[in-house]
Partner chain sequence: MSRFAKWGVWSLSAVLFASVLSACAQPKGSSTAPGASGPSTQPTPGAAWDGTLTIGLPANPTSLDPRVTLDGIAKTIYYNAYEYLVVVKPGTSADLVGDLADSFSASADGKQWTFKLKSGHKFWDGTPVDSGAVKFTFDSMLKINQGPASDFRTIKEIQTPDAQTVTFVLTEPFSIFPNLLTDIGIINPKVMEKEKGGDYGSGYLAQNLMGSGPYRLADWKPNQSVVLEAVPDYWGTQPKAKKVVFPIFTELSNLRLQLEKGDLDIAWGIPTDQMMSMFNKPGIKVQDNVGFDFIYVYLNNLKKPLDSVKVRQALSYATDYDSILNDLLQGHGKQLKGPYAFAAEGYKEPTFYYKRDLAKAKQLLADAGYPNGFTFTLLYASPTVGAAQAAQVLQANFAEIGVKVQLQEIAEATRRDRVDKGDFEASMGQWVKTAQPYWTMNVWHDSSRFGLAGDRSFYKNPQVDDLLRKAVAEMDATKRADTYRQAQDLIMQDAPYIYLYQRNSMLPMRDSVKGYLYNPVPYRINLPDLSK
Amino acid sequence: MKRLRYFAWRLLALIPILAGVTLVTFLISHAIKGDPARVLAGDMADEATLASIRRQFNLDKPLPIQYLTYVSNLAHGNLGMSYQSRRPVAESIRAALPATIELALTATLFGTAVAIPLGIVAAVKRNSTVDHIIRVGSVGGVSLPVFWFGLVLLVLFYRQLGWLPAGGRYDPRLVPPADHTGFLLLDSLLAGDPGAFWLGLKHLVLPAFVLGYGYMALVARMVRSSMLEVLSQDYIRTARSKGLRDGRVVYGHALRNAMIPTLTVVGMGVANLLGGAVLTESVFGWPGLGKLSVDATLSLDYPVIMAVTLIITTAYVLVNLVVDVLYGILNPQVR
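Sought structure, where only the one chain appears, the form predicted on its own:
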């Protein structure tokens, strides 16, 4: 019962957080110099055309009135109308969100599956050649600029070797499978089309690797650090003195406790993958929230910018809630 009350309280706390985000995002986006009406109509448009566009999108009202109108529409589930596409923002989000989730989920699975074993090996073989190689790779993952790393991989695997496609989510010359869920790989499986599945997977490999590499490096470093701290504890020495095998000591005793501080890094890393896909999607032409937000920023499309910000903020809060729950599962003291 206490846990249910805790969940309810955390979900209620989401309301003032989102309200603050809408206000800050609204003020910052409208502080950008430029006229959305001029961007839409072009430099040669006359004042009558500009005035008509401003009335159409409520841009002729004072900023406080515009904000109150936006909040009122938001309370009714209306994210507004996109200035650029002239269609509801919810439709643009619905089309772009599955692509970003698919990319972020693949990067998360790849990063987590690789980072945890690497962190364990680096800790168990501390100061060995393997440990040094893993640490150098981790530093590279944290340090390499995403846009540069992505372009290097494109030149190598697309232009030089020809193994992987240049970008996008699917071959533009082919008809993609029917859109049932918005997730291309899942829709390919539902359509019973393995060719479309493998083609979509080939398009996903490079952006998912680039996006997940930094996350993998961060988690691997954290796992190594936590494992080194746990392996030096008295109860680990006691377990070994009792004759337990190294595998049971490492995976049965040390890893569980080492994952407790790692959870914070993993949780924030997952949220960062959703919000940090902007550069990756721009480099690879991936039609997700990142590319949508870049296009919206260039065209001063305020409703789209604010909608993407709200989604990313909500993801951060929900991921933090999941991390708190996992803390209770791994650590009885928290329960």
Contents of the next structure:
Amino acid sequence: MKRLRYFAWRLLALIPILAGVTLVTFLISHAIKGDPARVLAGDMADEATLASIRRQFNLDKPLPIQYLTYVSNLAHGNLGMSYQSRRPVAESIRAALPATIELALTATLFGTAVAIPLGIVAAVKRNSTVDHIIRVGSVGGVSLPVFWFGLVLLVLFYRQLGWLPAGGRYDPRLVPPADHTGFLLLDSLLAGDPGAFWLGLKHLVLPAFVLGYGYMALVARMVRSSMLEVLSQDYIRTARSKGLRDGRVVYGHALRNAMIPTLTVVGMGVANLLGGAVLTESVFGWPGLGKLSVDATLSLDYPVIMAVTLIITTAYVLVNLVVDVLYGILNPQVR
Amino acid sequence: MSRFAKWGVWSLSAVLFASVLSACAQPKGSSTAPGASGPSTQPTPGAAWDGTLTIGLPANPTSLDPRVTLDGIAKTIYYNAYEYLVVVKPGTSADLVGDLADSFSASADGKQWTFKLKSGHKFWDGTPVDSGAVKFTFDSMLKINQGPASDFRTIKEIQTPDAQTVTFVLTEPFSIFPNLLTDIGIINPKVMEKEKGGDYGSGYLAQNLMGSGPYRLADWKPNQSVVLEAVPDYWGTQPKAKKVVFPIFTELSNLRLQLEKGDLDIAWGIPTDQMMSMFNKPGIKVQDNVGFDFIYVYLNNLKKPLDSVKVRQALSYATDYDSILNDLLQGHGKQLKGPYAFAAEGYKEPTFYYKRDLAKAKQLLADAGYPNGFTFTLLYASPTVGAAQAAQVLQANFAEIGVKVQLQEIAEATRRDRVDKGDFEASMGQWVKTAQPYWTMNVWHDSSRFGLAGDRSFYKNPQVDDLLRKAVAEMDATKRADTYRQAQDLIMQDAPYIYLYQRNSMLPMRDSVKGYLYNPVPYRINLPDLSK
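Same protein, the form predicted in complex with the partner chain this time rather than the form predicted on its own?
Entire complex below, previous chain first.
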């Protein structure tokens, strides 16, 4: 009950956080020198044309009024209308968000699934050749520039080997499965179309690998260092002296405790993958939130900038909440 | 960790690894697994042409409404879905021919333009394209008052004496009025059934097309692809390509990779530096034509020391035009020898233009009172094609006469805002338009257009203003060209800008693409004749 109340509070705290984020984003995006009306109307527009556009998009009002109108619309579930595409922002988000989640989740699954075993092996075989290889690979993952790494993989797997497609989410010449959930892989399974599933998966492999690689490296390094710390603890020595098998000591006793600090990195990593896939999405033409936010920023499309920021903030807060829940499960002391 | 969790981690790794391997092992171009539905079968390379063309684009289109949009990508998409009163004759740079118009003529005073429409043209729902539709398109564009509307401010009234005749009554003589019409597709007035909140259907047309051209919109997935399909039972000639797919690329290296590999038939938007390597690629041909894409430098004529004619002339003499042309464009362009652009209507080689002459440049600087040079800031932004490279060359060029240039890269929106307000010393600029001298003469130099509206150097010479206004009102093309040349002679002495170069229009495509005919209007590809 106590824990439930805590989580309810945390969820409620999301409201002031989001209010603060809307205000800060609003101020920052409006501080950029530039006039969205001019972007829309074109260079040769006269003052009357600019005035009519400002009126239409509520840009002629003082900033506090613009902000209050935005917040009031938001409270009614209205994210506004994109200046550029003239579509409701919610519609653009609805198209981009599942693509980003699909990419980020696959990257997370791949990264976590590879990072944890690697981190354990590196810790257990400390200073061995295997450990060195894993550490060098991890340093590479953290430091490789995404746009360079992505292009190298494209040249190799698309141009030279012809194994994987060059980018995008699906072959644009083909009709994708009916859009029920926005998640292409899920939709293709729902449509009972394994061909579409494979094609979708092939498009996902490279961007998910590139996005997940840096994250994987980070988590592997964290698991390794946490494991090393835990493995030097007295209770581990006790466990070993009791004659427990190595596997039992590592997986049964050490790993659980080593996972506690790792969880924070995993949580932040997941949130980062959701909000920080801009470069990966750009290199692979992945139609997600990153791409949407870059376009919106370049064209001063305030409603889209605000909406993307809100969504990413919400994702951060929710992921942190989930991490807290898991913390409680892993570590009884924080219950 | 429990035994279950342990098992979970390992089995998840195994599944992912197996998925990756299987995905990799699936040979490209093979048909999909048994049970797959028809559409998810990939086209097989080398098979007979299935009537599909694939054209890569460098960005997502914004609104597709011709009355609203200024976006080049949107124009590429909608161009073949609409018909226009007149179009530029393919293969020429400036000759207008009727598209919907059978003939057109102006009144003697140049204030009335009358168009006789061809009969038999129909919108996709069978409604005839008549004078009412033309009037609706332009009236609603002016009411919406966004984007291209500002080019049409001279329209006072549109008359439709009968279904096949439409007359534009203008507030002042405007000799190039028909040239503006190549941009505005005629819209089916039934779009008003989709009107919301007095928007004249522009919300609907942002994402839909309602024209009378041979292609219609089949699908649009934002930031992924746009698909056009041939209109079934089209009243006119059926296009050769039944389907045109426009995948959208954000990483332009990827656009190039896909063209080289043969997954794209045409790639639009490959950056200039990467374009040069496309000329010798096997399987690829580059359509290389005179373009109307200008790169120039705005010198703020109101800021010291750039307010001095001699200083501006000195900078024009210090510029190494040949080096910029040869190094950056490898010859795929021309020096802009003045604002009257090469191949524009009535063009003749100018008698005077700037060539590199450092001694003269130094002398002019000394005469202007700056024998030891001065320092100024040159702004540029990444969307200006080749701006960074050209700016660096200029920096080196000017250093040779003792002028120090501080290069400052800023966001495009900020650069434009500062240019509009005159809050800059110099800025790189780009201008993409058609072969009408009006754009580069009147718009760049008429002092009523200070700022982004066109006169971005804040240049003012009353004599030039008079000549430019006289030229655009002149209905005789030869006299008009002569007047423009007189204005150009004065402008070149004042050197309000540094006129750098006119970039060729370069469009790389696979050798297998047939029927391409260059359309000199930027962002236009004539799709109906293309095939493989």
